[in-house]
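Single chain ahead, written as structure tokens, the form predicted on its own.
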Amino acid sequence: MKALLLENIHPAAVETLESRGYEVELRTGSLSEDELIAALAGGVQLLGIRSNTTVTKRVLDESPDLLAIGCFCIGTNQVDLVAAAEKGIGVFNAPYSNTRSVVELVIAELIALARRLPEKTQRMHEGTWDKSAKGSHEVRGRTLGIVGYGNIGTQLSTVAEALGLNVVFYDTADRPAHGTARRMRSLKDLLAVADVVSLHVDGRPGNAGFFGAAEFAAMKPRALFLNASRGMVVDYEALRDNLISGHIAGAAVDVFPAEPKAQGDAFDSVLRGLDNVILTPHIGGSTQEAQEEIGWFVAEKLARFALEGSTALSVNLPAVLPPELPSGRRIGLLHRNLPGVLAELNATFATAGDNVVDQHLATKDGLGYVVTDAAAPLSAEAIDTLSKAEYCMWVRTW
């Protein structure tokens, strides 16, 4: 059994896989289309990857032997998950595991940005003393927008009340408010009143180009601007247009439209040179604690998936958190979600006389997965039944 991890994930994750039979294989950059597909070519069941790796639906046709893909990051978007679906293979990410240090990462840029600390250590670095009051606030009192008010952008307006900052916040999805935040009715409320705007929003087509010019126009003069969420949803020409205006005093950015593959590889942004502009690389997630929490947790979603059929918190298959392996025998069962696909399933186990000790169905998006434990293995022969059925994506046994 084997596993290729890229992107310099967390040793737990080797650790965790190792310790349930996989032999790993850990690369510290990503790969091209070609590469990633030659990689995976020599059996390869887990693949492990962040969010500088693309799977795209060719990499998909042309790996038979890959049973699932974990992104140990937050994120999705970087695997066709439809092709991924089609081809019964599952996808899992970390949703929880990396939100504290994001978070923290905002907060630490936006007292930053508020007192012009990028441009102060700069000037000592020159060798100028520039000790002055001005343009430097305090955050207390400010108010902070949340644009995407999930998992990140909760514990980001907890934080920050905390702080004393007032918050407010915009989602097309309608989330409960967090302490006093308090819900705008639409993005441009929201921009007409927040002193600091932090995009926490994901990376779905339909959000490219999701703040540009207009977006920016409508922000309070000398509000400041932070995203962490993905590069390609701002318009980073016009972000540069109005910090050099004077319009928006200050941004932070952490993500970008198109981010060097490997360790040292070369940078370049609109945003470099300015003063007023502090540039991480894509560093929200990544510390010590968040990418150790993430190691285990993905690759253990991967090793239940793959030795037990548990495919809980999956992003693109039903469902199903079956009970640790019994002492009898499971059979699941992906197929299209069509009537009397149970009572097939159950009547195969009637005619073979065996006895359903626990079974779990979950359906999602047109498709259907059930885990049967069972007292007695069935036969090769109705193992063969089920899996040549018009219904049928794949049957496994455990």
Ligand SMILES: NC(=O)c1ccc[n+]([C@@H]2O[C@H](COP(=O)([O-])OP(=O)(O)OC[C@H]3O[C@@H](n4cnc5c(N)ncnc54)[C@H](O)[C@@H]3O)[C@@H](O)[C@H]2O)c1
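Next, report the structure of the form predicted in complex with this ligand; the form predicted on its own has already been given.
Next up is only this chain, free of partner chains and other molecules.
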């Protein structure tokens, strides 16, 4: 069993896969399409990448041994997910592993802006001693408005409350309040009371440009603004105007509509050069702790898919989390989602005399996945019949 991990993935992934019996090859850089096809040719079942490796349909077509791809990051758009699903190749990522890292950066920035640290440190480096308390505030007792109360928004809510901030939030979905946070009925209501507004919405297309001139105008005078969610959700020209006019007292921005691709590339933004503005290169989730967490989390998902049939948290296959592995008595069938497959599957078991003791089915985007545990090792007859069925994409046994 072979795994290939590219792009300097954390050693925690190597340890996890080796402990499950995999022979792991670890490479530091990414590979081109041709190089990747060559590297996968020697029977590699599991591929680990980060954001710089593109897995095209051609790579998938020419890598018949590949079972699963782990994106050791949040995004998965570097993989042709449709082609992978069509081949029954599971794709996994780490959607929650850097939540805490983002929250800690936001908290640090919030305090830094309230104390006007970007300007203070800049003046010191320029050789000017400016000890004034003008415009510097504690965050205790201030109201933090969180827009988007998902994984990151809710954890920010808890940590901010521990610092003595009052938390209000707005989310388009129904989200329960954590601690003493108050849910606001509209974005406008939130903007009317928040001393600090922090965006944590997702990147759905409808969110493009959703925070612009009207929203900045609706914020309290001298409020602070933070965005560590997606660059495209904010009109940064409007933010710049409001920072220059002084309506917004400071801002921290980690994400941009167009971000440089490689380390050391030039960066430009209308926000460059403004006082009390923290600009960071999309590092909200970039910590050693998050990398380690991503390493074992994704490696574990890959191993459980390959060795136990679990598709839990797969981004492109129906999600089934079967119970503890009963060795030699489990069968997984990935199939086209057509009427009658489950009935036919169970009739096949019954005909072969296999007694089903546990069964889990999930469907997604035209695919169905069913994991069945039997009372005794499954008969070769049933496995053969199922693998020849026209709806079958693959059959695996564990």
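Quantities reported herein were computed from a predicted structural model and do not represent experimental measurements. Numbering follows the first chain given and starts at 1.
S.K.: From the list 189, 289, 365, 353, return the one residue or range at the hinge between the rigid parts that rotate between the two forms.
M.R.: The hinge between the moving rigid parts is marked by 289.
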